[in-house]
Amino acid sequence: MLKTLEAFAVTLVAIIISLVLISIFIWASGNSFIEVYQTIYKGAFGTWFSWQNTLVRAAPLMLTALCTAIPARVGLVVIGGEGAVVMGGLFAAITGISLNGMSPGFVLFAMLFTGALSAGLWILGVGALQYYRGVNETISSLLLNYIAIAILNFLVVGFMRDPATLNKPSTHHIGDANMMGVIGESSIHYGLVLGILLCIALWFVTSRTTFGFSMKITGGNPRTAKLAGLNVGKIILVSCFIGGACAGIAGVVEVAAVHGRANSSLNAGYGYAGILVAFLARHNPMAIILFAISLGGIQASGGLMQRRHDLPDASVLVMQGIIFVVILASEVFYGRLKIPNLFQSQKTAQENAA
């Protein structure tokens, strides 16, 4: 209970400090921060159209945040979500193009499978390098992002390129029949449903199963976990694979629900933004849903801020960066706050009185 209260208090204070710093940034640009915040709210949640834009952006953020959050449960700081998205989307496009003409349901399932498998193995490699060779997982996962992007560019500009895509080199289209549908009459695709379901499922796994408890022990102290008879290597590799598979599904969604083909749009920064969502949520899969929607709203409001306040579209990235830096700085306060345990104090008083 006290840990939850402490996490909430530190995160809340960090968000407040972030808003103050963002307000200073907005004021320095010659705008009223109150008006800009009102514009952000309007662009994110003011209308049904705004909500649709927000939720479309929130879907990949949920999935890429899991790529950081799940390995973090075993003590690894993995920031390779961007590369996992690229690999998942690339292999999904290859699968969709190869199987085009077969049953759409089967093609979509195959795309999800190959996208999740390829990205899962991509991040599993990060865990293997860390466990077996002692390679820092943060550095290796970051470098793998650039390798994945280079592979994508090489294939898309090379023999996989559709000659019809002149201005923006892309693969051939996966086929309209194989595209992921939208929910009702909205523009919200079923990637949002996948993101929410995976967050709920992984919350259950991490907090209500023996494997989740094993992850917690491994993340707390790997040496103790080994003494307890846990297979630490297996736990680390499985956790990395799950996280990578989630980001890979985000890449599949971008191909099957948004672009219809693989191109440089897969490298849209969702993997990096997902790191921020994971840290804001304290690596809790359920909390990821809320923070992904919030950050998706900020991203959705970028165009409106540009039109109304003459702020560059990159202002959204500046805001994300400020929040990220403050959240990282707040990490040093966890475990140092002296929050009185009122229940324990009451119990001690009763025992003394007896």
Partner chain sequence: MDKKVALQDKKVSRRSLVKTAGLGAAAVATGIASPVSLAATKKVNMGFIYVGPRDDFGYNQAHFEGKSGVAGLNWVKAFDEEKVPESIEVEKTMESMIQLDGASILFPTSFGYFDPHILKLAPKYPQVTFLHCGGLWDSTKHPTNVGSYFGYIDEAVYLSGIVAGHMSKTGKLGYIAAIPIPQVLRNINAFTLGAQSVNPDITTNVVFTGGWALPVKEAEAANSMVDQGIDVLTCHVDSPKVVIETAEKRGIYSCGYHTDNSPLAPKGFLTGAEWNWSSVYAMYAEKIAKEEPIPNLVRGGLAEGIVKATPYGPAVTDAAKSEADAVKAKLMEGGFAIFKGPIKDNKGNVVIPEGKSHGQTDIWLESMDWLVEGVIG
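Which structure goes with the form predicted together with the partner chain, now that we have seen the form predicted alone?
Just this one chain is shown here; partners and other molecules are left out.
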């Protein structure tokens, strides 16, 4: 309980500090920061439309954040979400195209399955290289991103290309019947539901199950974990697979709910934004939901900031960057801020003075 409180307090203070820094940045650009904050609020949460905008952007971030967060529980820094999204989307398209004509529910399920499986194996490869061969997982996952994008481009301009897509090479369409729908009257697709469900499920797994506990031990110290008789290799591989599968589902959603085809729009940066979300949430799947929504909100209001205040597009990146750096820097305060004791010592100091 006290630990959760500490996490809340530190994050809150970090966010307040970043808001102050962002205000200085906005002020330096010649705008009133109160107005800009109002615009951000309006663009992110001000109307029902803004909410939809925010949630649609948050959905893939939840899934790609898990690709960094879950391996992080076992001590790996994996930044291969982008490649996993691409693999997931690519295999979803392959499945959707080849099964087109079968019952839509089955096709959708098959797309989710192959997308998650392929991306899961993709990141599992990162874990295996790290565990068996000692290859640095951060570097290998980053490089695998480029390989995934190259495979996608090769197939999309090559033999998987729909000849009708003249100037933007794409695969054939998976068929309108097989598309993932939207929730009710909104424009939010079911990717959001998948994202939230997976975050909750993985929160449960990581914090309430034996497997989650063994992940934590492995992350703390793999040698101790081995001494305790845990199968560290298996734990690492499974965690990487789960992380990759989540990002793969983000790719499936991009194909099945948004584009209907696989093309270069798959590597639009969701994987990289997910890393940011995972670190902000300190790899806690439950917190990922919140941070994905806040980041989605900032991105959703980015357009309005450009239009109303003539701020460049990069200002969104500046804001994200400031928050990221401040929150990472705040990590050093964990375990060092003894809030109740602080009051006590002040009191004794005052008493002593009196």
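Heads up, when I say rigid core I mean the largest set of C-alphas that superpose within 1.5 Å between the two forms. Just so it is clear, the model here is predicted, and its values are computed rather than measured. Numbering follows the first chain given and starts at 1.
In a rigid-core overlay of the protein, Leu55 has its C-alpha displaced by under 2 Å between the two forms. Relative to the superposed core, Met286 undergoes a Cα shift smaller than 2 Å between the two forms. Leu295: CA moves less than 2 Å between the two forms after rigid-core fitting.
Core-based alignment between the two forms gives a C-alpha movement of 2.9 Å at Asp313.
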